[in-house]
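What follows is a single chain, given as structure tokens, in the form predicted on its own.
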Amino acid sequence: MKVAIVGSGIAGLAASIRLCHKGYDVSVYEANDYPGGKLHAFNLGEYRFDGGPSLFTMPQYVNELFSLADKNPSNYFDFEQVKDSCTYLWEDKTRISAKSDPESFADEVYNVLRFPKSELLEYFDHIQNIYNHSASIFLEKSLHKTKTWLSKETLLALLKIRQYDLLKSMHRANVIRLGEPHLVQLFDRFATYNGSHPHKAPGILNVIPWLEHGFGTFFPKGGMEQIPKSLYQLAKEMGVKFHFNSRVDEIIVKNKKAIGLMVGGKEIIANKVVSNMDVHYTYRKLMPEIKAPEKTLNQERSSSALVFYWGIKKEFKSLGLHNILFSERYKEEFDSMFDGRDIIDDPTIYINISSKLEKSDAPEGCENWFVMINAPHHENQDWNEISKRTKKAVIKKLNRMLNADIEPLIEQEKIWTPEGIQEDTLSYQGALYGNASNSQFSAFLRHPNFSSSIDNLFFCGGSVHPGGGIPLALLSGKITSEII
């Protein structure tokens, strides 16, 4: 039975491996000349940059794909656990080097903030409890299949739904359970992991930091691009056929059934079609004549990002692999993103420096800075103007907080705007995670992994269930393959 997959993002790769393992004849059609989608890399002079996601958690979902094929993951893919999950800095000189494991993290927080260790560990117990009782239902299964809701596991979980802070916002839950302003801001920031507003997103999403601190933070040797590269190699060895520079023009639908693809004027017949393309573009570009689920497609979009890739002619010993320099106007920052579609002049700054662990990513004595600012999705803003003034604000903040003069140190630069993200990755409006999760029931409103109106049509990737980010995209590929 032939399966045609549109796109070789991380979810498409996972789906191709799982379906090939089950005996399907799988072909993947990719518009780019490389696999991985947002997980790509490039060079600026002597500096190497991972272009997209920079955080790697839950490597078990990658290893699982190799285990399916009875392969040793370490023969394809190597990674190390990172002791410091993130370095957090505030304008009041507070600095926390957050350890990956909760016990050490709680020790550090007590030493810096005098916040009781027992209370922070109690918070971690709470979010671990949310994960243990909800992950297998909300992340690992389709929420759009009746059997999911009729299982004993689901019914037991629903009895505890009030304990998951579903009726509170992430921010409100953090204020109640933590209270200390630095910690509230620190844990509120995990709303950005699915492109949402912490004052609007449901408290159940406070499970996200458990993925980082419960399972650990990791770094792939060779950079993030090694994740799709290794999965691509595995898929090829298993027999998956890849067609690069092959932009899909149409999903062919006849009598309410997907029967194949149109690629470069050529008809490709398939028994099943899987779209790893943004679900919005799947309907608008590949099936324009098919009635689309307008209510789903018109939901509020997630945030995007404004990224400055900088080759820096200096090493900063005070910074780690992952760094956050917080805004003093955090709620205003999110309000501006989601309500004003703009970036304030005191943005929170995320800096990833892979050369801290992969020395060859920058010349000796230098660093490769991936500087990301949370940004609104693209709605025809003037990104040239926004980029210029945001760069000035970022450099001013960095100069002040790092006690340095940053601009003369920048010898290489590339800027990626939400508009550029839309053009380069075909993510509608440059939204990194598809729809935002700014409502209590947003998890239930994401597009399912299958079409309810077109037979043999399926979906995977960050714009459908269970959501964006590497772990969830891998799970999306798993859910889709299991439905097929």
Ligand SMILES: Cc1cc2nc3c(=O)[nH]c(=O)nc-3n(C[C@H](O)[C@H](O)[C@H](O)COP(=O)(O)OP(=O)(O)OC[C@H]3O[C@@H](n4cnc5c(N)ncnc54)[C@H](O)[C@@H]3O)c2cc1C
Contents of the next structure:
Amino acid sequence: MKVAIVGSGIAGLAASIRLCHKGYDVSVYEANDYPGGKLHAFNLGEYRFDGGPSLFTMPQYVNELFSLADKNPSNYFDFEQVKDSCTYLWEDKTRISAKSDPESFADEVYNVLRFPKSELLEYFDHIQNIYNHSASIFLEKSLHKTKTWLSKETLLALLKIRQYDLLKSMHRANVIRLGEPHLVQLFDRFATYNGSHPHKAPGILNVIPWLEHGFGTFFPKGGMEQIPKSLYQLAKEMGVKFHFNSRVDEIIVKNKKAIGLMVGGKEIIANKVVSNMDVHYTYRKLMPEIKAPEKTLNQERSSSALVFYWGIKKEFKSLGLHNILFSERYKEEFDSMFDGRDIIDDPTIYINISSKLEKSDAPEGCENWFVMINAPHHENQDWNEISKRTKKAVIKKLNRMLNADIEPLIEQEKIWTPEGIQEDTLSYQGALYGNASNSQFSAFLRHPNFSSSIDNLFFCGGSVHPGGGIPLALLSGKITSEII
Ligand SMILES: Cc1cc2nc3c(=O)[nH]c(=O)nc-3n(C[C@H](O)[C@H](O)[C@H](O)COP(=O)(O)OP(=O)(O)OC[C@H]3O[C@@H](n4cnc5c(N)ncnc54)[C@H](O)[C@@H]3O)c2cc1C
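For comparison with the form predicted on its own, kindly provide the form predicted together with the ligand.
Now the complete complex, all chains and molecules, led by this one.
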């Protein structure tokens, strides 16, 4: 049985390994000349940068792929647990060094904000409960198979649904459960992990920080690029065939059955087709003649990102691996992103500095700054103009909050805009996580991992169930291969 996979993003790699393990003859067709899609890396002078994701959680989903193939993961891929999950800075000089484990985090929050430790630990218990009751349904199974809904586990979870804050927004739930404004902002920011608005995304998504604080945050030796590289290595050893610089032009459909692909004018025949391409473009570009599920495709897209990669010729002892410098106008920042499709002049700044742990990522005495601003998805904005004015605003804020003069320290620079993300990863509107989760029905409105109208056609990746981000994309590869 031949399987043809469109795209070698992290989900396409996971699906290729799982299907190969099940005995399929798997070929992957990738438009770029490298595997990994959004997970890629590059050098600017002597600086190394991971281009896309910088935060690694749930490494067990990567390890699982090596174990499946009876290989020792550490022979391919090494990572360490990071104790300090993130340094949070506010304009009023509040500074929280968030530890990964809830106990130490609650100690730090008490020391800085005098917020009772027991209340924060209660909050963590609450989100852990949400995770324990909902993960196996919402993340690990298809929501579009009757079997999922008839299980005892699902029925028990549904009975508890009111306790999951499904009908409140993340923000509302955080105000009620935490109240303290810095903490509310800190936990609201996890809405950005799936590209949503904390005042609109359902409170059940407050489960997201549990992935970071319950399971920990990790750093792959050699950088994030090692995740797809090691999986590519494993897949090749198992016998998966990769074709790079091979953009798929069409999914061939005959009599409501997918029977193969058109790649560079050549017909590739397959028994099953899996698309790891953004589901929107899969319908619009690869099967324009097929009736598309318009309601699903027309959902609001998730946010995108404006990234400044800066080689900085100085070390900043006050910063860690992950750093957030908060906006003072947080709600307005999200309103502007989702309603105005713009970036405000006081944006929240995320800085990742992998050279804090991987010294060779920057020359001595220097740091590689990945500076990310949450941005609206691409809708023909003038990104040249937005990048210029946002860079000015970011530098002004950094100078103020870090008591520094940043501009003369930037000796290397590259900028990635939402339009660039769209072009380089063929993600519709440059959305990082497919559709936004700005309603309580979002989870149900994501595209399933299979087509209900075309036989032998399947989907995996951040734009379909269960959603975006590395752990969920890996799970989508798992769900898809199980359905096949
Ligand atoms: C700037 C940025 C920061 C992020 N930060 C994080 C983070 O810190 N942590 C985290 O977990 N996640 C993060 N994410 C999200 C994460 O990168 C994605 O959710 C995940 O990588 C998506 O993987 P995927 O398999 O769905 O697809 P993609 O990575 O989008 O890969 C799809 C692949 O398909 C190929 N392709 C598309 N169309 C065709 C075609 N017609 N023919 C052949 N090939 C095709 C593309 O070239 C691409 O290689 C971030 C993303 C970005 C861009």
